[in-house]
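Shown here is one chain on its own, the form predicted on its own, set out as structure tokens.
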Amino acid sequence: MNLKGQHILSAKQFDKELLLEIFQQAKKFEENGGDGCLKGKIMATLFCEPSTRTRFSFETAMLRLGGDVVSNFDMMNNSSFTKRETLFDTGKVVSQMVDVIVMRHPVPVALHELAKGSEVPVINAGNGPQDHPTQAMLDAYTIWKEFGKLDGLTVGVIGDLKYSRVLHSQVMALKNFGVKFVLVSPKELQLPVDLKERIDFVESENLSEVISEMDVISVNRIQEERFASKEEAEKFRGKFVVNNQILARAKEKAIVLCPLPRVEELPTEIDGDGRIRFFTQVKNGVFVRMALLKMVLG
């Protein structure tokens, strides 16, 4: 599939064939480094929510490919948004100066509005609780490298499944490979019904009883910023902690993923466990985003 010139707004855009193509290109970059293919190209990173890994990863990827970056990591306060400029006009304006736009925004539809105005590809770096397609790609790439496949694996998805855009996108990407899901969350934070309808899954509220079934243990924090109040989020803290006691029940060759940051759900006591991969995910994210940028910019 040719991605040249296309917006990347949702994990739903990617099928098995395309994901494997991205993985193969990412693997080449991992083994051989950047090829300078984007020399002369400029990427704008427009972030309306905080970010460490995603922003740095995209910027590193662009630089390793020979391109340049212009960045605004506080768009809400340091852009013409403060003068009531529309998202459509922002997309139109910024696209006159750069070759690709990477944006994060707390409102799900904002990326789509900006993309309507943009004359260059727009890549979703996280839109509210809805989607985070490139995080899903790097998660899937990490699993693919580890097991040499994705088909037929059992993936445990643990934590805040209602508000986690990462887990929403991860589920959408992995469903292309016949993955079986074990969904572990409080009833109030279950995966949205429209996503459940697309996948093969079982649900549980007891992590210790189901962790032994998982090849991949994918954990995410309570998405405090999506709740009506901090007090509401606090009700769910500590519900599903993957500590040494829990990991003792897991498969010997299972791996533990997390998009980070981690809070209480992944205590530092597990850092010596050979199954954790959440720092490896960070490194893999650069190679996956290099592959995607090369494909989008041709």
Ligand code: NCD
Contents of the next structure:
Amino acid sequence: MNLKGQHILSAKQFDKELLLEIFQQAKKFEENGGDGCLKGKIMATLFCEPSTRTRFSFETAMLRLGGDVVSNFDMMNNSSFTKRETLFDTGKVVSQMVDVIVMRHPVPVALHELAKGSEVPVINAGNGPQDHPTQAMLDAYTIWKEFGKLDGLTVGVIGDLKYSRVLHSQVMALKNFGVKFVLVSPKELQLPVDLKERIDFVESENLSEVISEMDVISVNRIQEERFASKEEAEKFRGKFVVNNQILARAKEKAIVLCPLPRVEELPTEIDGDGRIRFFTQVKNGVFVRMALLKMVLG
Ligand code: NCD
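Got the form predicted on its own; could you also share the form predicted in complex with the ligand?
Below is the whole assembly, all chains and molecules, this chain first.
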């Protein structure tokens, strides 16, 4: 798949061939470092929601390839959005100056509005509860490196499956490899039906019963900022905790993934367990984003 000049808005755009191409390129960067291929190119990061990893990861990736970065991490309060400039016009304007735009926004359609105006590729760094495609790419890369394949694995997807954009993108990316999913969530926070329709899955509310089936244990926190109120989110906090007691029942060769931040669902008591990979994921994210930027910018 030729990504040159393409917007990357959703993990639904990915196919197996594209993901394998990204993995191979990311591995080359991991082994040999950046190659200066984006010298003279500029990336703008437009963030309208908090971020620690994703923005630093994109920016580090760009810098490691010899490119430059202009950044606004408080677009909501500190840009012409405060003067009612439209997303379309913002996309149009920023794209007159830079070669690629990376955007995070709490409202899913905002990204699409901005992309319509933009004359350069726009990459989704998280659009509300909908999609976080590059996180899914780095999750898939982490699994691929670990197992040497993705086909035929059983992936447990645990937590807030209703609002987690990471888990939505993750299932869309991994379904390209014939993965079987074990979905573990409270009834009220199940995976949206339109995603369920596309995957091979079983559902459970009993983590300790199904943990032993999983090759990959993929966990995300309750996305409390998406709930109507804090009290509403509170009901689900700490429902599914992957602690030492649970991990004692998991496969010896399983791996534990989390996009981070982690809160009570991944207590620090498991940090000595050889199966956790959440900090490795952060490192892998830079190589994957380097690969993606190279492909998008040609
Ligand atoms: C996630 C996000 O922002 O969706 N974080 C990330 O990008 N690594 C996950 C989360 O906030 O729970």
